[in-house]
Amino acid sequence: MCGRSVRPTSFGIGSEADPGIRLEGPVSGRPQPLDVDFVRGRFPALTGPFVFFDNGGGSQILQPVVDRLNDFLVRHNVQLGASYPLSVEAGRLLSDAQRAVATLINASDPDEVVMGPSTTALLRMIASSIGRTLQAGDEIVITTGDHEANIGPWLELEAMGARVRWWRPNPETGVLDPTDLEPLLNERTGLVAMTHTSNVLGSIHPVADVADMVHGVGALLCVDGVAFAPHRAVDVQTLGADLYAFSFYKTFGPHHAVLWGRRELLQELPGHGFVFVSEDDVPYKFQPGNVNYELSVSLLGILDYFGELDADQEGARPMGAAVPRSAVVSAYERIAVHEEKLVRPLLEMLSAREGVRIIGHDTADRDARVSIVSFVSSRRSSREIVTAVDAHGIGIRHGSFYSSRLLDELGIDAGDGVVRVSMVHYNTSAEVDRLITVLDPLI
């Protein structure tokens, strides 16, 4: 399969890291307090009373985002490519999009960040483009811990002849256990897809180290960050993934996701784009038609909003102004933080319950998990409560969130699911309390 001959051997060139500290998780140390009330002024959206709790599903959009998209469906929707001024400049701000996504996730080259419409639609493309290098034997390592936008587009290479094997999470937990997969791995193994944090537990699992069994045997790593990118700063030069996925319309942005590969690797895959595109023209032979120019656009945004929680003030940093990789470091420090804080009385009174009965982690430290916290009650079933709860004007989810094969693994019936609370740094302690207090009586 295509990327044994183009194994990385180091994994922290150009970050800001030591490349032998492995930071999957906010640094330690003591990050100055989240200003929430300038954090919530920044989303449009947060104005009135209702209490957003669905943001696993989809979170609200940021103003600077907002502003970028009008400014350029105003001022710069043209073509690219023209000789004329107006479409350089616009062509301008597009690569400028590509390297503020390449600062948010610490890429070391802008050309390493392929936009598109949703995380499904990238890694479906990129699927059937390591199909097409698949030789006879090869086998893909695919979790049923995992969302199914991760798992659906790697079955469907058994039609190519690819073997699957199934890496399954601890039934008690649901976390993947990396000792799990070791027997999995050998010489006909070519690629490994795994989520970095799941949609449905919050648990954080632990890339870097998979990282090194993956390719020890010369295999790949395609990772689902979908539910990591909202809550901690991406770092994909430290991971170690060759593959990174996620969308921007659960982390403040539009409907718009991001695909990120090693430089070498995409090279080498056969691409998607016209005849005319060079096999070595990335990422534009994995974005055939191009990309929506508005929302990459509209992306700057959120690197600004990163830019102003660093300075811990609205304008510090003037839209155009440069945010550097430190910024978003540090602002998502104080998010961690920010959101151990609200997940911990939360699991606390669910601790409390009998008959209930927590997904994942009961432990709030922001090492392990993130803000997402889901139970199912035994008095209750989920659609009841969360019904109950839309009446008090909190917005929280039930079901199986495209995860039913991880439902299954933990002997919770899909159908119904579990209740799922999803906070994110806008989310406030008051907010908490008083969804605790609704959903006290009802559990």
Ligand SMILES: Cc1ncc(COP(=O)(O)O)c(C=O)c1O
Given for the second form:
Amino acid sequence: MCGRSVRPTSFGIGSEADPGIRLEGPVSGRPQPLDVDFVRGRFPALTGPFVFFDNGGGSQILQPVVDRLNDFLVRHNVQLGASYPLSVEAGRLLSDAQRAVATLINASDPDEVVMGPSTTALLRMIASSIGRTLQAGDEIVITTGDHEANIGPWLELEAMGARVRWWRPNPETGVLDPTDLEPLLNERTGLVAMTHTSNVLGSIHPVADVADMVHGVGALLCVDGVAFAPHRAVDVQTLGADLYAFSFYKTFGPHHAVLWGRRELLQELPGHGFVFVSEDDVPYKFQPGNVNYELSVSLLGILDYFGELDADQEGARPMGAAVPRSAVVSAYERIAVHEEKLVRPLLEMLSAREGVRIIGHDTADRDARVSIVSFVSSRRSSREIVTAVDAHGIGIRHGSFYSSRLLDELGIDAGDGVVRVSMVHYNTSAEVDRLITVLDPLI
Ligand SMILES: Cc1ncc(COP(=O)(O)O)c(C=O)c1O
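Structure of the form predicted together with this ligand (previous: the form predicted alone):
Expanding to the full complex; the earlier chain stays at the top.
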């Protein structure tokens, strides 16, 4: 495998092939710790002493993604659809990328993969299609627990005649409880929009259960997976939602996003393509003006990487080799175990502090949460805490993160917001220890 040599990591913690990171059960038949040293070597930005804990804002990019991007721009930068070999090859790369995204999310049909510039843009686009199918009296359920990207587009459908009903989260934990959704559903419900994982709380919602409830009344479920996808394997078939979107710049890739939709639904909905694009022509009718070729093709690098993570204890899978879905699942299982190990000491420290409120669950359980931890302190404003931490070369962040309705529900001033520490699998226990040492006298 190209580029497999491991570069030094930030703090001389290069040997965090941490013997403490052990899987509690077999992964693909063989328990393996995540080799964090190898992982960090695949992210070219992770070289200096800066501790990057603002991954919820956007993660660092993978070297294989940069390589794929570079290769496309330098060697394949032609318009698709011509008969000369280079155009044919470029077209093949784009199809490969679409299949790679399908593998990443376990879509059964690559044509169900719609790509676009951002989750916000894709949700807005699909909401406007759904709006064109609304009938008088149709109801839409949205949540105050979501990022605004999965609220605003649906709220705008009020102007097109929809009645909006709000599913409110638990006022203590901020978590969405399906039992609170039940009374909001009826035969007029057309769609429910929810988040898989809150970008503030890190808690994981039971999407499959909600999908059953929503389908029980014949409605559609649209899920924002932006804060879930960097941490756990998205499986659109198991989840059972009708629409699922997330952004690759938070999942180790570029500013590019995917909206998955069930094929029959995408075929039924009015598109945004040119008049000569047929209504059966998915995903093209939802990609007006076509997709960004180079960013789409660069996504192959994310799948390359998950193939490496699956195989890194046993020798490389050659770059460009077909990576099976099982590799994605295996890689994410190892990621989840590592994340839980990062989260636990931070939560323990925060829980022990008087005057500190952890926003969301205080469990480190990887089935219940991802490695996003938010809190407020009665001793200092969130802004003061973050500014003080900045001075130690550790990047965290405060604010409402476009989830100010959630903060309102929790009684938190959305102006100052929460302190958010958003970690991903390339972060290390040594980095968490360093943050704890810095936070200790501050909160
Ligand atoms: C949970 C969540 N949903 C949606 C978005 C919007 O994603 P994009 O920037 O791709 O529009 C974000 C971005 O921060 C997010 O955190």
